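One chain is shown next in structure tokens, namely the form predicted in complex with this ligand.
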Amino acid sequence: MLSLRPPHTTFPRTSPWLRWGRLGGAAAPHCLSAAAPALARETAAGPGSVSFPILVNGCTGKMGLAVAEAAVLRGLHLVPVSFSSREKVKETIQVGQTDIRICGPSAREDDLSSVADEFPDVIVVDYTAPDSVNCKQFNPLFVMGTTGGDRQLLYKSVQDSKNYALISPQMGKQVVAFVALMRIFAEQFPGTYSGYHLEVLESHQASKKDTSGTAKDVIACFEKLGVPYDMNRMVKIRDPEQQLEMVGVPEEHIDGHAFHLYHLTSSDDSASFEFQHNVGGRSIYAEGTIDAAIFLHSKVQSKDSKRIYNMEDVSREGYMR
């Protein structure tokens, strides 16, 4: 079933998922070249830069740690506490010169209210798990990178509180721009792909509990373009062996990657279109998150009338490095 003919000579009838095996080794390094420079190359805050306290929830996880490291390198003041899941509570984590005390979820509202007193302008960044998305933030100014949970409720609670927040399931600026492009595409050419069939595949680390929030946003654009899609049909790959052999995820990124493929086929199979965005590691998200925190801090300082932002706002206002 695997087509080995060059893509321009064929309109594949096979599942694009199967064709990922063929794309594997060759495509991955090229796709991964979009990743941001390694965090280690970043320098501390330069002239004209800002500094404010930042508290990162989920520091025992991959994103939380990457964001904490990026915060230090960008000259922000890392608050030495972090919320995590119950089993990690005894841990202390060192990031730069800061020893971060890990607190359990139950401490979220009580023990740490003193942090908000001590650091009134602290921005809280959350990279935990879908089941904590709707927990009340002890501090009203936050950047929500965690995906899943009840998103409507999340927006409603921020709206009701009239506080500031930046919420995005996608912090990587190149992917944010791709999703924005898809949105504009759909707004300008609604219904263009009516009658087409859509296949969506997403591959993430085995620990990812929810469906990709980015894929959901892109699918909403395809729906405007005329292609209805049942989310239950999405192929979600979480098995490391399949990821290595079929998707072509490099081994070093098995624990942290986001590979997406959207494939459109016309009803008579005479035309097909394919969109991909493949990211390995956490660096583009960590950098984007710091950009988001700096952006949100500036909005709070200027008492901006808009209260809830997304990454498109950050990018459009030139905050993404």
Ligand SMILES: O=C(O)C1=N[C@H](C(=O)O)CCC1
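Next block, the form predicted alone, ref. the form predicted in complex with this ligand:
We keep it simple here and write out only the one chain, dropping partners and molecules.
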């Protein structure tokens, strides 16, 4: 079994994740479904005051479906069309009271033009391939959460279009705010942790093969704070059994989670600091995506600058209604 006690530093006798998780200390908090936070919010506050058409691509996938459900619960008008990067897909799916027709790549241009005619102020949400919203006949306002594709080409094509867009590889508004806070911390207090030792542990679903981009961003902040770090030392946990028993990931989120732990220890082991952010499921990303769409809609209505926005811009605006 993998030990969470890292080399060259003194962790507490029980691993932080073991104390936080199921093998001791408080149990990992229950994580709600994607729809639950939105439903609770709407139940408490009533229907949202903003409504506009939103087209969610990739509704046959878990993330796209979570976003579509969150859009309905926030009172947005879900366009009954969705685009897939695959040609052979289920023809329709139901989200709330809306039957959504799923279209393959070959029908994209004609169908997008029809959508533009019927819903001129539509905002497109896309978690598929970047070219899903790149169409010569249709220049939509869009929110994109994809992490793949040619990023430089994507940004150039959007800038050339001279339109509104929001692009972010991380749609969890609270996670984005945490990383921004760490960046400010590093800028304001450079070298604060000089001489300290850093250990990083991250756990994601087994299908994620690469290193967390969020972890890389936070590590860069710690390096500015005076703590050098070798990325090869990062503990990356992908085994479901270890995630259940050692990390404390709720079983229902084994196939979709992002748990991060950063542990700093002084050279004489007399002081230690921990930073931790754990996400189970997709609700935080679905809610963040809807906040991003509402944010972009507000920029259009107020005729603000046509440019590429990001999730830090959304976080600065506060709660989106």
